[in-house]
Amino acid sequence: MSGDDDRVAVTADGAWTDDVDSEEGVVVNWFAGEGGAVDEGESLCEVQVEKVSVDVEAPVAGTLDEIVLGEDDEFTIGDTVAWIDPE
């Protein structure tokens, strides 16, 4: 990990949360790997809530510093799934 205070959390939430009743989901697939450069708005991973798949996007551009939840890990909406070290 680097620059813990400057890192930006990638959370499992978004506009789609208004359309689901469940508070829990599963990380299905990661499109980016730790150490890789990401752009703001880039799809980082796919999550599934109530059998509906949605993409979690990067909130800022930078380096994907840490993946907190791996594939098949469960989360509650709003949980941190990864950290980005911003540019």
Given for the second form:
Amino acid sequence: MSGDDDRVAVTADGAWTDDVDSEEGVVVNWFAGEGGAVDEGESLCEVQVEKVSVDVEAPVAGTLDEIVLGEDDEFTIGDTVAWIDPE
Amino acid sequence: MAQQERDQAVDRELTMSRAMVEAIAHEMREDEEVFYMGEDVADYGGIFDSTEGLLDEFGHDRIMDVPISETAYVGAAVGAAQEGMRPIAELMFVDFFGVGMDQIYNQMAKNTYMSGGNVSVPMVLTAAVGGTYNDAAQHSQTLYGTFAHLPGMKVVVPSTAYEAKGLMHNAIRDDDPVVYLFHKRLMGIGWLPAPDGPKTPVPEEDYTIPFGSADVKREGSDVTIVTLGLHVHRALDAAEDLDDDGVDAEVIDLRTLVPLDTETVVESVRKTGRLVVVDEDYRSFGVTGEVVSRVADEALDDLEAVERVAVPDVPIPYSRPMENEVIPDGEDIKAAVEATE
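The form predicted in complex with its partner chain, contrasted with the form predicted on its own above:
Entire complex below, previous chain first.
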């Protein structure tokens, strides 16, 4: 899916994944919209795993090209939630 | 509207809780006299995320968990405010105000008056309000009217993230006591999903929304719906439905009860002739009656029809269908509008 462009995947994982037992979570809130500019490290969305909320941050600066998993969508840890067109 | 123009310039959206926290953090960085205390506001971040993340930046000296004694910590906040600090004290649920009622009603609200103006009480009392999630009669009230009834305090009720931030900046900077009531259902918490609407674009920089300025959330010519908090969103839903039936409703978000922007409401009624007041507080001796009275005082001749939509005078039921029955929804608002025709 990512082979045909330079887009960078935003994935639902991070340092927090070691602290949870469940592999499944749900996307709760998006703070950025498709087509919007994002900074590296900016909170893009909030996900919830085992009733704990965690922010997913932008791995690079750029334009949020596509939101793959919207609010209320379920995910497995490591799933791609969005794609960023890097600057 | 001016707000829509601003929205277009901002990419980022925030939930209402994050917008509140951003304003508090900004004020705490600018003024070392600002601090926050309440039950579970430090390590837990507030059970409705009202202080999420503040402990990390400011530490336990300025984000303080307190024992379960509303009298003690509201009283401490009043004293600190009189000595020149700018405390924010949080009642976890507004329903708990009764425990510290003397501090709130007789000290916080009146000490400026009782001292002949020798002290001021620049504090903010924050509290979570509202039902819709089956927490029963002691954890689901709104009680806006209880605070608005009392001379001496300002009462603020945000409906969106944009309003939550601007009103919080204003509340903390105000030299008099302010009660800031946030609806749990609007905060954007994972386990308590918000309706569409309260998550809005929010500028990164600080800005204030003056107290006493209602916002026309939807312009219309046939009927005026006046409301606040969660019910702004329910009224907007009802207005969309009514639009399909050819009824053009104006929706006014009061944003603050004290001071109350009577002028905006009256102007709207002069245009539409029909008034529906919607509120999640109890029906009797409350917000709906007050708004109707003010319009009657100012513009009785323009008033062709009036309806009130509020919680009937019963404790909020625990049972889901019964709670849904007593808390007004979009259908109730629509029916009230139709009753004015």
